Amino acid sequence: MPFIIEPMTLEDVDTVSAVEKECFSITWPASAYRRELRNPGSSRYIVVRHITDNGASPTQMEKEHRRSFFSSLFPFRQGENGHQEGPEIVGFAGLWLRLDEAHVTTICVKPEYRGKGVGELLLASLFDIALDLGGSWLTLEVRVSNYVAQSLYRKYGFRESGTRRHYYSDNGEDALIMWSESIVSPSFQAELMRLKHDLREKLTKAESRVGQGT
């Protein structure tokens, strides 16, 4: 199952908004994404695309996307691929950098693509982006009931540091505040490399099974 990571563009916003509505009861207006993309400052937004052949010979664009698949993921390279119509956007993510703290603003994956490594792919890419921007830590909020997301974050070294009471306006649910360890430390860099290697293996096997029709 081939995926690629690209910078979010203004042309992606309508699709991103539609994906977000599939995932969350509280969503940003499309104008907020457009404002962020027009005035990026220390914010970055990315999309993950899924390429399918549907049994037909791949187009030249799809071949280019396949070749760029692994190189575009590890590390993420801002603007490497550029916007191209075609492959479906199945998720997106973003962060803000404040001083040396990178705040994860969103990670969103279409429901039918959950459990396939897409969310982990987005998270791993955010670490690369934060490092590229000069960040030293990542922080985020997550619903107290979202155990799946919490498990992924803990896998990447996030730990709870507090609670925001009644943080979510749709149902008044609390949010856990989670922080990574120092992402510039040698120990974390070694662990991140291991996790990315394992993710690469997982996605490679998934792509191979699809190619074999299994």
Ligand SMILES: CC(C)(COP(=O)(O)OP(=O)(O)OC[C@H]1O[C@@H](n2cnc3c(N)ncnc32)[C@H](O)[C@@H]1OP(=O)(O)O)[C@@H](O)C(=O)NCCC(=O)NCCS
Second form
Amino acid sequence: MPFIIEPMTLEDVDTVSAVEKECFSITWPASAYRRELRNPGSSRYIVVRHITDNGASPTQMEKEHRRSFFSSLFPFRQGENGHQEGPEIVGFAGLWLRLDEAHVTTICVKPEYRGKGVGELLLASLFDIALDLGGSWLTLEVRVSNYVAQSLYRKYGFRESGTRRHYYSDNGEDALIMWSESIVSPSFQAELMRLKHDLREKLTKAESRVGQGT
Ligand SMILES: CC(C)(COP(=O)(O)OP(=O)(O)OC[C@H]1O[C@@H](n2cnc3c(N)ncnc32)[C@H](O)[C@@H]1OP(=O)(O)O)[C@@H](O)C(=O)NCCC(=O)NCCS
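Got the form predicted alone; any chance of the form predicted together with the named molecule too?
After this comes the whole thing, all chains and molecules, with the earlier chain placed first.
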């Protein structure tokens, strides 16, 4: 597994802001992420890192790959100038819970890492986090023109429930409001397990493509 999910930390915020600029025309100030991380309340933010074997022996790499699918256990390596450095952050996501509704606040993947299952990995992780927090549904807004993101959400059972007119301040575009199925239902849990199984294979294949530079 070449990608791992970890909780976002204050040390990640500058990199997260840089990734965000590559992904969105409207961005949050870095201070907003810092505020969320300092006072998490019912919000949670995660990053996805790409593990390379740069500097790590095959044995170390194998150990990392065997770690839990959605774990946050990767031990950071020491950087050259002494500070703690982890593998590259290639995407991030977040949600906040109100009652039993988990609102997805952001999800994005660096352009060069798209189409490899990383967005799915983030979204599947958000489902797990929402369940841990006691959520029963996920909901989000997405630009009406953002067919790629809508396709991702539909794959995970989200359906349209309405529109917010002129929701986006940069171009006045409407937002689709989408809701998941009940994430605690046995049928959804079974479907999520199936999707994760397929995702594991997709990410493993992606590793060989990343390794070949495609
Ligand atoms: C939306 C986004 C997170 C998807 O991430 P990703 O890593 O490229 O997506 P994945 O490789 O995990 O693909 C998952 C699903 O997304 C959809 N998808 C991904 N790329 C697609 C494309 N080029 N065309 C159509 N659908 C696509 C498909 O449903 C895909 O499932 P499939 O492989 O079974 O067809 C990414 O495109 C992104 O960061 N976009 C910019 C930020 C953004 O728009 N965020 C959403 C805000 S609401």
